[in-house]
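What follows is a single chain, given as structure tokens, in the form predicted alone.
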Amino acid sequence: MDRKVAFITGITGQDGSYLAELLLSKGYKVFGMVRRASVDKYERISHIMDKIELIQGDLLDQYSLISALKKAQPTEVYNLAAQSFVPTSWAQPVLTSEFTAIGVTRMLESIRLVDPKIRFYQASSSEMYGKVLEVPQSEATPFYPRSPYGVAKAYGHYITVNYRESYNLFAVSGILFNHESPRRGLEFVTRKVTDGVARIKLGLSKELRLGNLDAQRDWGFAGDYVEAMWLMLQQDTPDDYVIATGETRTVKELVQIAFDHAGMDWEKHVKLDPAFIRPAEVDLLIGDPAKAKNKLGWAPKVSFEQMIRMMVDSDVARLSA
């Protein structure tokens, strides 16, 4: 049998970095697009530089694309890649729907045209059910988005599906819910939760400005998602998936399990901020992996605990160094 090549675009990311680890662990040739910038930000695939190739694209111009994927010749496209920080929605939401929407459409075009039958994934969200209409959400809970990102990720979501059923590709969205790790960007709660600990514990501050402790999410750790994201593209049929814990976790209990792991009292660091409150919340993502469960035969291995512990003794490391 040939070997397999696979094609991610956002590789530099935490999923994107994890994804290839584990494709080269299974033999694949990996190619990975990186965005033309005057600094290079490889610092999460920096150990598997000389494994992997990259290649310059943007989501944002279709020739690219196309120019991408004729020099790769892959098997399997993973698009990872959007502007994926949802507050960052709200201050740049027509970029963030031209990367995050448009670009998924491009990406398709460009692979009906170069070669129709790459298996396609894409990275779907849990945004996307934003003011939940059901609890737990399933692959069949109607979407009703509550940010800017949340509306283009549910764009992304369709015009895959539309592209599956109009011209027959092997196109699937996996609809992960939250996934962390030490490699997770320190703009999101989590990872400021952990590096704000570190930071405490090291003597480098004093306290750690939160929004809303009470705010409940479906944590999982990204290792585990991206072999979900593999599995998906090895299936018979393409079809699209929840990705998730199936277990729901406060901001307050991140906190404490941080703090406690550190030695310290959450209470006498943390202080809530106002700044911090998005303006239209999301209220209780929870997701139903039953359905990845019994087809795919996914299931997490690492829990909560273990990755927040994981988390911070990467950032006590990392700042100790």
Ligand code: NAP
The other form holds:
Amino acid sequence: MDRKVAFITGITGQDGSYLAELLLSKGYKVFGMVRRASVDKYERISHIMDKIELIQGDLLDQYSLISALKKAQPTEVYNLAAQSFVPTSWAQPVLTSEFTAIGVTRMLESIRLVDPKIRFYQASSSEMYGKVLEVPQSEATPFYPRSPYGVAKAYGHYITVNYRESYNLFAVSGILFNHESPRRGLEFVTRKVTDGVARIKLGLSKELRLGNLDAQRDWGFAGDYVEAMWLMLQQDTPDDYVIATGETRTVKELVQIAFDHAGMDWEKHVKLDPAFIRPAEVDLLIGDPAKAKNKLGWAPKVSFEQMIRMMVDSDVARLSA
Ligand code: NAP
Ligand code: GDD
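Okay, that was the form predicted alone. Show me the form predicted together with this ligand next.
Below: every chain and molecule of the assembly, starting with the one above.
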């Protein structure tokens, strides 16, 4: 039987936790890279800690990547680690580039050195489309990033393509549109809204302060999207794919669905706060997942409404416990 060993950077993040679960269910030996912190950040993977192996490393430290790969001897590497919150990328643009852009080159160089047969997945982003040049966005749509994060991701994308073409690595880039879950970080808008709704419902808070309610996003469920990552690495030839639902919603629609589900009127609780307006906004994202559907046989299973309701219920249960 073929050896199936995965090495996941960013395993403590939203996607890392779902991907680790998926790969364990497929019989993989799963290694995760974690950076040292003064307190543990294993909340999202606490339920699988006895089934995975963690190795210390950091995208800033090339040697740590090389030694982690030598230790794990993976057949597949999923590079999910990044500074992933868009507003922080204006506050810390240089650090964002070091993690989210140059970190990809460090990982690719490490693979080249340790074992060029390793299959490599790069977590690219619809944020690269930014001020969109085409609607809907496909693999052929040019990039026009609107944040230091988007610029860093565009670098990570192109260096992945370049290493595939220069060194014949099996390196692929998944251009994933926004995907959410009850494990989403609390600062991202979906989770901020579902957590805010739960707090208001339980009397823990009275209002929810938000920025641009008109922005449109193509939001899917993270559990569905990690399946696409895995599928990309099982193909005969490496290629890049857009992963999206093909539907877009405004932030206002998200707010309405979440408040409705809790039986409340959003207009009584939501306050607009200029602190959450960005220096440059991505107004509209809507992906065309046709290639992923045709070549990978991938399609999302959880609808936007189902996901938001799931997130509200989960936050109410967590805050009631
Ligand atoms: P997330 O929850 O923010 O997780 C990010 C992960 O990266 C965390 O495990 C974090 O570790 C780790 N990390 C950050 N800097 C690191 C460093 N210098 N060295 C090692 N690890 C580091 O992100 P996510 O939502 O799961 O997203 C996963 C990836 O997909 C990211 O690259 C993101 O940019 C990309 N992406 C996400 C979406 C989306 O909608 N979720 C869409 C497109 C692309 P700590 O726990 O130590 O902080
Ligand atoms: N975070 C946040 N907080 N966003 C708000 C708020 C608020 O209070 N009010 C309005 N928004 C709007 C933002 O201006 C943006 O247009 C939209 O909600 C979504 O913001 P986020 O949930 O923070 O996600 P993002 O689209 O900027 O980035 C996410 O998706 C990218 C893929 O397109 C992140 O997960 C990135 O890492 C990912 O690459």
